[in-house]
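Next comes just one chain, in structure tokens: the form predicted alone.
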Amino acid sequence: MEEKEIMKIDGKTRLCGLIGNPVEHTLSPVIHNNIADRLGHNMVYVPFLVKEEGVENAIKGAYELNVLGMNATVPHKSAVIPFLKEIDPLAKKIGAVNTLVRVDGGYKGYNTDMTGLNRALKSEGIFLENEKVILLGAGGASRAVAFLCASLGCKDVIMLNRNYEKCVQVAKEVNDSTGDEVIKPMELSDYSQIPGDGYVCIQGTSVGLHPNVEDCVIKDMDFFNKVSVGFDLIYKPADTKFMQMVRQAGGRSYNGLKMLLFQGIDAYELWNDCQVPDELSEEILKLLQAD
């Protein structure tokens, strides 16, 4: 995709942005500004550094300034919730919002991280409905994925975590919300007790992030023989140790860049009430890969 001159700003330009701390590293402007340019939408997207104590003022101020919509990133994904006008049911269950959509009197919160993950998986031919899933980790990202799995009707979800008590707590939260024992907590060291094979494994910890690129939550090939598809939420590095081990065991592996792409596209579509064409999604993905 050739670089183009960004659309000129005038009195009808709509503003969207990202609130977080830090925000300097974000790739979101690459997604949104290029989509707006290609689709001819008079919209610009910019990052806003917002400290923890400024979240309420930022949301109220954005509404008064006629800001069309915002993304929220760490550490504000839960902090924004008390200041929303409405919240989507999935985001409410997860307890985290990353997309704010302007409505009458304020903003409605969504979690497009999870819809983006589902869209990324589907784009690779992976459908979580009735799948057997292994979740690595019980932190915020894995907790959100657990809610997604439960909402999509996964057949069986095993959550592995070093801190077993935390794992039990997250599993209980998700299972109580669905009324079904979908999430099964297990201590990380007991991975050999996982029955059978053919699992979709989603890596939701920070293990393997730069500079610790040779780290992996589990390094036993017997575990990876149980995995048919591995999806690492990390996208830098693009090929994590987890992904390498999935492939060594004969499985398919993917990083989190498409999740980043589709969470942005889902947000863009909510703000602008439109659909982003698949061919444009592919072009934006290439820009992200080149960044």
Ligand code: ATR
Contents of the next structure:
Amino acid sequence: MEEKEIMKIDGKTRLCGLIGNPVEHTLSPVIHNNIADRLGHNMVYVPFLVKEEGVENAIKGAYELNVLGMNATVPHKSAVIPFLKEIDPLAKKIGAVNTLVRVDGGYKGYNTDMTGLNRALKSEGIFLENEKVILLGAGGASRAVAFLCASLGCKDVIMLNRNYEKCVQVAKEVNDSTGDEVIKPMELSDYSQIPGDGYVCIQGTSVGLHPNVEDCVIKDMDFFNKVSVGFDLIYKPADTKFMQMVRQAGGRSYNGLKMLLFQGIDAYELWNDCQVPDELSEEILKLLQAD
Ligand code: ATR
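Could you output the structure for the form predicted in complex with this ligand, given that the previous block was the form predicted alone?
Every chain and every other molecule in the complex is listed next, the one we just looked at coming first.
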């Protein structure tokens, strides 16, 4: 019989996991188990299907079971907050936590979706603090990006959304928290009023997501001529209509896969108090691209 390589689990193996509903399509085990294997850490990462009413018990149970850390995904990113021992200031402002790190007496919550996005942008040479930004959308993802921009000291962020009231409300929330008028709300259909060009545009709406691959929230080249770099938070498909239009107008474009990668790497580093080398990050990215 052919010998199969099996994961070595012993008395010292530490457990990390993901709580969410659903969880079966997650790519996070690919990230964490491969990093642990390559760095020789005795750690395994598994998905846990947790219903909304079970979040408190799941966190308490995880702590009692000596679980090292957890990710939280939809729909639990806000629901976990009341059951944390501590919370990182950026995660607190955003009101969403995707990473729980074991501390004395419980877990500390972080938002590595946003630190991961920032790391992904930086890895492409994009430093938001120095950029004029257009943010498409005002939903949960775009709201978090708006807080990231404000926390980085961005001077100018135009937030465009179909539902203008929502956009105004999110902008106010972010601006109130920073005491600065960083986020400028604008109705989606008013995009032609955006002054000048050379913007970094972050696409945070759900438009263009698989299977609606031909959709894009704006389909006017005049808009894309204002954009020098486009970053779509979507990674499925890998090349969205938004990204294609940015390139057609002469800009550079990126998808959200590196954000997914770095939210995982940031979490891994917090749990294991280590730094994942750049070469290993590249290898894991290739595994995600192949998936
Ligand atoms: P998420 O948490 O992923 O951000 P969400 O909170 O449901 O998801 O937000 C979805 C975003 O996509 C919103 O900005 C939404 O715009 P509205 O607030 O106007 O609904 C945007 N969106 C979804 N479908 C859209 C469409 N067909 N045209 C324009 N914007 C759309």
